[in-house]
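Here's a solo chain for you in structure tokens, the form predicted alone.
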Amino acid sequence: MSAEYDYIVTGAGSAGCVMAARLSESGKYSVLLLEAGPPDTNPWIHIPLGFARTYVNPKINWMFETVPQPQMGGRKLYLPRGKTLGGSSSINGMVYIRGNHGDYDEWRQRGCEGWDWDSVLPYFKKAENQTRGSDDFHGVGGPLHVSDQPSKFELADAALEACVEAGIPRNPDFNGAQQDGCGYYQTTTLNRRRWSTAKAYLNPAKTRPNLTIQTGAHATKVVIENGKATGVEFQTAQGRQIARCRGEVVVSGGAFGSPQLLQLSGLGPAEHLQDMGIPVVRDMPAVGANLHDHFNTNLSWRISKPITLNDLERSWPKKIAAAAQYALFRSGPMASNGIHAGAFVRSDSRLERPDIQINIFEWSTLRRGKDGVVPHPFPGFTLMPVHLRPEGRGTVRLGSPDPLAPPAVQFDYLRTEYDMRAILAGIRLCRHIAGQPALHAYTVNEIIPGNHVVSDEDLAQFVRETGVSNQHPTSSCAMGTGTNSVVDPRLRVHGIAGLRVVDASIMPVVVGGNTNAPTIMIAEKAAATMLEDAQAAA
């Protein structure tokens, strides 16, 4: 390519959009923005429920795998990844969790100055425009709708009140002054259609002719030249191409992709990159150092009354009478996401912030994974104890020079003692919660992994046999300011000028809870600090 610009993004996912959005908003940068996927054009992505079938669509997921996993029996997991404008924003779950505050503040007690919860809790509020309206917490008039449940559940409201019944407070309010409790998850949705980072930031963004959006691009290597970005190789159908960047170079690629892409630049661990025939550029340690992830294994019950979307799913004229409701009203099953309600809670009550979050969802499966969904033949509904704070710690390593190769992912899941206890206490919380007698009138019997499994040593088999990731993966690009992180709290590439990656890989730790709002809120924040840069620099 010919052209010039002042901005390069790589990657157009929750962080990317949001960065190019931003950067082109004023009219005086021109900004290039690159997704190696399609346009976001799919009917299933704008569907609330619809992301059942984006979680297996190989043409808008990446559908990466783990390495063999050894404490995981050498299970390969499956780790689905957005490949379309909006990224894993227009995949997920939709699920709003912004962490707790003392995640921020941890951050900021790790180096990173100005992330702590005072500093960033602005660009929260700036991204969104919450459906309740403003307050200290909320705010009003941003680009991320973020919306009410579309209406009650009878299976959520009972789960919640059992568990009120089994200790846990209600919260209506996540977001809020606190995390611990049970209620009513919120989600990126408007008019109960997903509201991904390409409907909110890009689509009011793409007309703007300061700003070029290219689908089908897969960026290959950042051009590094006496120590600064100065572009961006990439792949599309008509072959490799360059664009050459003035300013700075954005690398929003994720946990995985984005180490992937400053490894195949040449900046990484020496040895590795010298294994594949890289040149090195800088020997960076860090980079594909430290990714950790949420993990998480589910328990299910049988239940008596076909209200759950197991029924949905294995009866033809119930999904057409859903389609139907949706299409004509916006309401039924379709309307939502299915996992309507959760809590937030401790494994051991000397903890200062909550490590397990329980999600309750509306269904149950056989099995779930790289090769599709398949929900049991009855109706069942899950709780998912999901652990939030692990202490294992993985890598992505290039899995072959090739740059349109997966990267290699491992995880560490279930490093020590406490990475154990902690689910298993999860585990031992959802059996407490559904004995309990809101429930009562719905359950048959736990079919997953059943009464039989009981002492410790069984669960903690049952978790190494049944676990997997919680697809919120983080932190393998490093926030800090020592040899352990990749950027600074600018974000910032160390040592290269030019060069900055914004996305979830940058948190320093992973947060507790669901990851595209933080994400987009590090977007948010990062926009503002480049202008910021920039007008200082003009």
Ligand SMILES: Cc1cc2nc3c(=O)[nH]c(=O)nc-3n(C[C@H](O)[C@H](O)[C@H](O)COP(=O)(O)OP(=O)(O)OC[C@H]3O[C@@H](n4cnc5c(N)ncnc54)[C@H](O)[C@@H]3O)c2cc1C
Given for the second form:
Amino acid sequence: MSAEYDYIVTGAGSAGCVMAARLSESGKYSVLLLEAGPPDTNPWIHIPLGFARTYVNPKINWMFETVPQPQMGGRKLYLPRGKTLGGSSSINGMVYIRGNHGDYDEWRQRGCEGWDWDSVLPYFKKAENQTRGSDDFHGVGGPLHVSDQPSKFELADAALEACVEAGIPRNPDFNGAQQDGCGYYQTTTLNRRRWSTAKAYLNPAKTRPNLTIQTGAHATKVVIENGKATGVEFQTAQGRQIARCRGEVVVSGGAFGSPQLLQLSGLGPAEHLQDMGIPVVRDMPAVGANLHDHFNTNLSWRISKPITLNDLERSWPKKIAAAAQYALFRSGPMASNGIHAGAFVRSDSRLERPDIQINIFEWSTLRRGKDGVVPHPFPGFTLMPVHLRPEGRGTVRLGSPDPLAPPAVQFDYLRTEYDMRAILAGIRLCRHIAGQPALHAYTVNEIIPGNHVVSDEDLAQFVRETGVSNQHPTSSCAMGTGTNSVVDPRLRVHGIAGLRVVDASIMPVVVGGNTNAPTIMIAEKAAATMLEDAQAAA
Ligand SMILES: Cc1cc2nc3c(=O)[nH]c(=O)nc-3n(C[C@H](O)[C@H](O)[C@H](O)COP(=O)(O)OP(=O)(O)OC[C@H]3O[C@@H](n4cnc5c(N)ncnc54)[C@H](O)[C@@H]3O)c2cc1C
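Target state, the form predicted in complex with this ligand; input state, the form predicted alone:
Full assembly next; the chain just shown is listed first.
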């Protein structure tokens, strides 16, 4: 292939699908969307509870892992990432959270003009079809369906009651005026089906004559000539191909894929590129630096009543009944994501914004990682404290000059005293919640870590041995104005014409909440910016 397009987008994930759909919307511009993974035909993608199955499926999941983590006893941490149309929005937990208003004001304070809360809110609303209706914070009529949980759940209700007993107020809308509090999560679903960006944005656009979607196409290099991006090289089953670009190349490979592709293209820390034998086009130390993420651990309790997903997983009659209920009525346990509720709190009352999210899972696991998800053989639930604002920053580097090899991901979890202090505060709060009458009525005993783990030293050891990525990596191609950034506030790569990065990697700092909705907002705003720039240049 050596066709020429106005825009080439690499990566059809949360951001890439939005970009392809919006850039092709007017019909004026030809757009090529390249996705390394296959179409999103795996049926588990579309069933809300199916995300436990896609968690470890190598056909639609990159299944990366980190390099050994020094602060975590040398463990390699599992990093699932979507590798199909919709990207990680096709395998994620579907929780719809935007983060704190102050997060975006902080982006602005860091020099990202136009990214303060008031400026980004219209793009959250533009993307959204809020099933509760529109208000000051929510939009209707957008491609992304946002729905309430299909029903109330006994254990989630008890856990929320326990949160209230522990002093955490109810919050009916984490994406409204106030983030603090506890409540049910809304999800990116429609009629009990996952609503990925492939469903929301790509499906309605895919018959447009000016949009070409190529799956099984792994971008291996952005072609840069005389300081301008002029095309993309990519690998398919048929071999290496090149597509030419007369307008702009948009890199949307996610927080691991985007810095990897830039480095393969000669944009990155010169010394590292030279070590890898890659000709340096521009020395950019910030490419792959500043990697940010949420960090979490899990606490689990055994309960007396068989009302959890553990009980579903180990009973064939229950599984068959659940499958039938879902197939016939779109209801029952398969119709929900199993993460029904949560809370946003502060590890220290002096903080300006919540720094801990507590996810309430109606299941508990013996093991959860690259080799699968194994629930406990008895009823159990999990409270997951997530540290939303770690100070540690990691890197994404090339693991090899082979463009098809996985990147080398190094997080820097638990680097500072605050990073450990915050997660320990989260653990203590989870125990406090579980000890309240509303939940205590259900619990038999704490199984992870167990009542014997009490001192700061022992809890810190538990965190090092079991802590994991919360799967919200960002900031590895950070937006900003100085040399510690990769793109400017219009998401143009510094010093290279015709090249933008649009995905979670451009967040200057990770937001204090789940990252899918913010990534979609970023893409909505980026597409509007690019179309504005194209108009101005015409
Ligand atoms: C298991 C899991 C659970 C999560 N749960 C939630 C949740 O409940 N709520 C929430 O808000 N967020 C959640 N997230 C995070 C959220 O989904 C991501 O932050 C978001 O999807 C990131 O979007 P992105 O566009 O940056 O990257 P992605 O959506 O990962 O898209 C990148 C795309 O680029 C493709 N790609 C990469 N490299 C190349 C290449 N070289 N050539 C061609 N294609 C390439 C990939 O295959 C992928 O399709 C979760 C993530 C995971 C993995």
